[in-house]
Each structure stands twice: as structure tokens, then as C-alpha cells.
Amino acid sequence: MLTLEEIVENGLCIGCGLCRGIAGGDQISLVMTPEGRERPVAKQPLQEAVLERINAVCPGTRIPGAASANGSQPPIFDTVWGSAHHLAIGYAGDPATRYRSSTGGILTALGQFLLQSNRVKFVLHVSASKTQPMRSERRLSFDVASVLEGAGSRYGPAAPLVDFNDILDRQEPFALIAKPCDIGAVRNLARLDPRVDQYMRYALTLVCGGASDLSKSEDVLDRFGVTEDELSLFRYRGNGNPGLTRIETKDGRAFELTYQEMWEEEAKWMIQPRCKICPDAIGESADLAASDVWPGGGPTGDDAGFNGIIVRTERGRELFEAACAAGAITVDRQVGFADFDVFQPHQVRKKRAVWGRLKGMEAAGKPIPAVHDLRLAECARQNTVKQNLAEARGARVRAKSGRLGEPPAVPRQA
């Protein structure tokens, strides 16, 4: 059992803000560090039976595949993509929501579906502050308008899950759009709490590419000139697929980036250690799942925006087809797994690298998180035993330098 501490310092902490949820706000605050991650921190030490339960649910001790069967057997299946009722590509029947979406718009659609259809009361998400508009925290939306307003990607740190034991405490029906990481937090501590299974009727997410520091937002206002302090908007994608990276000051000036000129430089994704081991970026415990369609991994111009969509399970599938019939989404054309190899390709290394990059951890002495049902030895064995070996021996050395971990999680001075 790892103390809340080492889950941080060894680099499996995503900051989802669950453990917090677990043991309460009197327990654990959330910190902001100078690296620009959210981070738990035990204002006192933690009971046995407390931190037992946070290592049993914690995405960076534990990492479930695909949501208990709710049905018939998903009847396509892929050794990298793993189980599926139905692939598609599509997007948001509403053009305002299609628009206004960092893609095509499906997540959004479906959340403001939910609500209308009486399915669910609220959707769990994340939207820009009101107050620190380049931060993200977590909403709770019981209208399609709140829903709409929550649109985009957020690039960054956000913890959805910071209160989740009071959103099951309303006792009320609810759908979460979270990253995969979120959804499979939610998913363990539904082995432990019968209320997830009760209460959460959806679980959505987004094929990940990784969360970045807020280190990396200060990059870009630090490229004009702007401080956290000045801004009214921070808007990472959207108004378009993928659209600009738009910042608005309180004075009225105005700056805006492409997608490619965002992350032009690898070396300054600034994405968080635990993104760098995930073996589950494309969503595979969640009921659906939507990711960009861009054949090579990026997109070369802007269009009207699609979406990738993968049901994963049969609660998935009745949506999407109610969603459909309903013309809240649209489906442009049917698809194979072999398409979101080439819309994803970096998700396609990724799967196949992340069992190489463990058992390096593991050679230098480090904990790694129990994976199930995710199929990482097979999909290193779509690698060269070369290619594995050195995703190993490279994991195996960063981890000894301390690269794959973090300092401890203390508070960022104002």
C-alpha cells in the first residue's frame, strides 16, 4: 500500500481530485504546485482504512479495462483498441453546439441529449473557471446551456472528481464526461460504492492525448506579454475544428494561436508523468468514447469538425442510437478499427509502448500501477523485442534519474 505521498512523488497521481472526494476537504486539499499540477495533500495523517480505500479506486495505483457487461458481448473487437459495439465517425446535429465544440461536438451533444431526454438530472464535467479563465474546475450542468458553455478542450490540470462522494450523496441520476483516467477511478470505487453503479447512468470520455501542466498556458501568455491575472478568456480549441487558441484580456486586447503554432514543440507538451505509463488514453472503461479524425495524428487545416466514436458497451450503444434517432448526433460514415489507426496513430505506439515503459519502472525499484484487462503484454507483442527493450531500458533510466516521478506536492508561492 503506498501513502498518499509516494502515489504523488512516484509520478501515478493525475490529480482527478478523487481521493479527496474519498476522505473529505478536512482530510486532503488539492494544492497547485510550481509545476503546474493539481496535487493532493493529507493535512494530517491519513487512517489505515482511508488510504486502503484511495489505493484501491486511485488511477495511478489501479487502472480497470472495460466496464462490467451490461448486455450482449460487444461484437468487434481489436488487440490495441480493444472491445466495441459500433464505430463511426460524426458529429453534433445542432450547428451552433458542432461549432462551438473543440471537434465535432459528439460529447456535448450527448450530454445536452441526456438532460433533454429526461435521462439523467445533471452531467458532471469540466469548464473553464469564471474567475481564472486559463483554469478548469469541475461543473455540475442541469441544462443544455451550461452543458453547451462547458464545450472545448481544457489542456490542462482539472480534478472532476473532487467531491464525487457528495454527488453521490444527491442521490440523483447522472452522466460524467471525464478523461479516461477519471472514468476508471469512478469505475474502482464502483467495486467498493454500489452508488456509482446506481446513480451514474453514463460514463463518456475523449480519446486522451495527455494533460499538460499549467506551466504550459503560462508559456503561451508569457509569448505576449500577458499575465494570469489580465485575462477574461482562455479558450484552448473550438469555433471550429480544431479552431484557435484564443486569449482575451480584461483591457480589450486580444492574441490568438493556431493548433499547430500551440504544440508545435514536443519537448513543450508539458504533459504530466502519469500520462507518459497510460494504458488506457482511448477510453476503454467508459460507455463511449470520441477522439479527433485527422489521418496522420494532426490536422492540416481547419473543417466543420468530426469526431471518432467508439460505443463501448451496450448502455452506450442505446444511447448512441437514441441520440441518433433523435438527431441530436449525426453519423457521417461507418468505420473499422483500421481507421483510427490512422486518425490515432500515436494512441496505436502508445499501447504498444506503455508495457515495455512498466517493467523499466519496475527494473529501477519503483511502484507501477496494477493494470487488468488491458492487454499490454499483447500489444507489445506487436513490437520487435528491440523496440521493447529499449522502451524499458529508457523508462528504466528515466525513472532512476527521477524524471517519471515529481518533487513533493507543495503549494505554488502567489
Ligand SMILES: Cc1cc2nc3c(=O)[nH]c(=O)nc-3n(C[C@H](O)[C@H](O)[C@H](O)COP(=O)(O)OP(=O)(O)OC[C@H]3O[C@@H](n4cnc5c(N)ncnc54)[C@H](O)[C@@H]3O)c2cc1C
The other form holds:
Amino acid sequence: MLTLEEIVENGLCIGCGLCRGIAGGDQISLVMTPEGRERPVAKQPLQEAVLERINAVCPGTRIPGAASANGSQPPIFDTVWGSAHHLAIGYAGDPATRYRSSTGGILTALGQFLLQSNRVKFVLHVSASKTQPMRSERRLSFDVASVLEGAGSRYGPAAPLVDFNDILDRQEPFALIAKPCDIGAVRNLARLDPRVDQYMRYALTLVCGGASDLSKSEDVLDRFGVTEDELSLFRYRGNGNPGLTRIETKDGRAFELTYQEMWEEEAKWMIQPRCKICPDAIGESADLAASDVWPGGGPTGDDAGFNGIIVRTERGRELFEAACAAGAITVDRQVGFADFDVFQPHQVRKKRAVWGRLKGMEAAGKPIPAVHDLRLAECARQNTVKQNLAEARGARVRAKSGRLGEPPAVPRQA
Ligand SMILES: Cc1cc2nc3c(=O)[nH]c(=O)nc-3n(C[C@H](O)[C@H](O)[C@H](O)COP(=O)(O)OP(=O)(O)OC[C@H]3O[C@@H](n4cnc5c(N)ncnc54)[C@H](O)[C@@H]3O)c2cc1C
Ligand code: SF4
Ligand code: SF4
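Now show the form predicted together with the named molecule, given that the preceding structure was the form predicted on its own.
Zooming out: every chain and molecule, the one shown earlier first.
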């Protein structure tokens, strides 16, 4: 069993907020660290039972696969991509939603449809903070306008589960739209708390290349000589696909960057340590996952917005079919996992690399997450022995030198 500090300092925390969500704000606070990561800090020594529960649910210590979400065995399977009921390319039926959203607006459209069809009472997701628009806040949306306000990719820290116990206490059916690690955390909790399966009717996710530190966004502000307290808008993408990164200040200045300008150098992505060993960045434990569909993994220009859609569960299939029938989403064409290999080459490489990386961390004497039903060894067998050795050795060296870990979590000085 790891302490909260050990989870953080070994680079296993992604800042989902669930430990605070289940232990309560009187025991754990979530702070923004000097590195630009949201991390939990225990306000007092945690009781063993609390720590045991955290270790059982934290996506840094336990990562579940599809088995915990799926009822019947889906008909489509790929060693890297896992199981699916259906694969398609599509977009939001409403042109305004499609335009405003990150890619084609599938997640927003499904969130809206879930409310309109009375399948859920609210949607739990994240959106830009109204007071600090470069930061993200967990949001409860009870109407379609609010779901739309949360549209878009929030590449920096985001903690949708920060008060998850309070959300279960509402005893109302809801949907969660969040990153794959957030969904995995909630699936972990479902093993301990029956209210999760009782009230969380749908879990929708995005295919995820990793969450960057807030410092990445702060670097962008530095380029333009803007400070965070001057901001009135920080939109990473959207208003087209991918659209421009747009920054607006309260005194009326505006700055824009293309997606390529924002993400041109991988070395400057400032992706959080946990993402580098992520065994499920493709949403195997969700009901449905949405992605970009750029051949080669990156955009060559703007388009109207097309999502890759991976329908993972029976529940996801029922939702997908009902949303198509109602016109909430439009299907462009059916695809296969071979197409996703083309759209997401970085995901394929990562899924094949993680087994070696975790072995390297273990060899360095570091703790690693318990990974369930994600076929990591099978994926690694698609590499050459030399590639796996390179991944393991690289991770061992980085882990030994502390580069896969993090400093102790402390709040930033104001
Ligand atoms: C951190 C991150 C990494 C990404 N990496 C990839 C990638 O490797 N490959 C790829 O194809 N696409 C990636 N994307 C983009 C993602 O694919 C698109 O967001 C997805 O296609 C959904 O598009 P959409 O138009 O349906 O989303 P929208 O309709 O705009 O809805 C997005 C939903 O996701 C929620 N959300 C946004 N950011 C976060 C966050 N940080 N944490 C929790 N919830 C969030 C929002 O609240 C909203 O409800 C990434 C996005 C993020 C935020
Ligand atoms: S990953 Fe989530 S549950 Fe785990 S320590 Fe970090 S904030 Fe807490
Ligand atoms: S790469 Fe994995 S750990 Fe990182 S944000 Fe995405 S799903 Fe979470």
C-alpha cells in the first residue's frame, strides 16, 4: 500500500481528484503545485482504512480494463485497441455544436442528448474556470447550453472527481465525460461503492495523448507578454477543427496560435509523468470513446470536424444508436481498428511501449500500478525484443534518476 505522498512522488498521480472526492476536503486538499499540476495533499495523517480505499481506486495504483465495464463480449477486437461494438467516423448533428467543440462535437452532442432524452439528470464534466479561464473546473451541467459551455479540449490539469462522493450523494442518474484515467478511477470505485453503477449511467471519454502541466499554457502567455490575471478567455482549440488556440484579455487584446504552433515541439508538451506510462489512454473502460481522425496523428489544416467513435459497451451502443436515430449525431462512415492505427500512431506506439516501461520502473525499485485486463504483454509482443529492451532500460534509467517521479506536492506561492 502506498501513501498519498508516495503515489505523487513516484509520478503515479494524474490529479483526478478522486482521493479528495472520497476522503473529503477536511482530510485532503487538491493544490496547484509549482510545476503546474493539481496534486492531493493530506491535511493530517490519513487512517489506514482511508489509505486502503484510495489505493483501491486511484488510477495511479490500479488501472482497470474493459472487463469491469462490459456486459457481453463485443464483436470487434484488436490487441492494441481492445474491444468494441461499433467503430465509426461521425460528428454532432447540430452544426453549432460541431463548430464549437474540440473535434466534431460527439461528446458534447451525446451529453446534450442524454439530458434531452431524460436518460440522466446531469452531466459531470469539466470546463474553463469563469474566474481563471486558463484553468479547468469540474462542472455539473443540467441543460444543453451548459454542456456546450464545457465543449473543447482542456489540455492542462483537470480534476473532475474532486467531489465525487457528493455527486453520488445526490442519488440522481448522471453521465461522466472525462479522460480515460478519470473513467478508470470511477470504475475502480464501482467495485467498492454500489452507488457508482446505480447512478452513473454512462461514462464517455476522449482518446488521450496526455495532460500537460499548467506551465505549458503559462509558457504560451509568456510568448505574448500576458499574465494569467489579465485573461478573459483561454481556448485551446475548437471553433473549427482543430481551430486556433485563442487568448483574450479583459482589456480587449486577442492572440492566436495554430495547433501546429501550439504543439510543434514534443519536448515542450510538458506532459505529466503518469501519462508516459498510461496503460489505457484509449478509453477501454468507458462506454464510448471519441478521437480525432487525422491520418498520421496531426492536422494538416482546419476542417468541419470529424470524430473517430469507439463504441465500447452495450450501453454505449444503445446510446449511439438512439443518438443517431434522433439526429443528435451524424455518421459519416464505418471504419475498423486498422483505420485507428492510422489516425492514432502515437497511441499504438504507447500501448506497445508501456509493458517495457513498467518493467523498467520495477527494475529501478519503483512502485507501479496494478494493471488489469489491458493486454500489455501481448501488445509488447508486437515490438521487437530490442524495442522492448530499449523501453525498459530507458524507463529504468529515468526512474532511477527521478525523471519519472515528481517533487513532493506543495501549493504554489500566491
Ligand atoms: C488532455 C487531452 C489529450 C488529448 N489527446 C488526444 C489524442 O491523443 N488523440 C486524439 O484523437 N484526441 C486527443 N484529444 C482531443 C480529443 O480527441 C477530443 O477532445 C475528442 O476527439 C472529443 O472531441 P469532441 O469534439 O467530441 O469533444 P467535445 O464535444 O469538445 O467535448 C469534450 C469533452 O471533454 C471534456 N474534457 C475536455 N478536456 C478534459 C480534461 N482535461 N479532463 C476531463 N475532461 C475533459 C469536456 O468537458 C467536454 O465535455 C485530447 C484531448 C485532451 C483534453
Ligand atoms: S490520481 Fe487521483 S486518486 Fe490518485 S492520488 Fe492523484 S488525485 Fe488522488
Ligand atoms: S494519458 Fe492517460 S494518465 Fe494521462 S491524462 Fe490521458 S488518460 Fe490520463
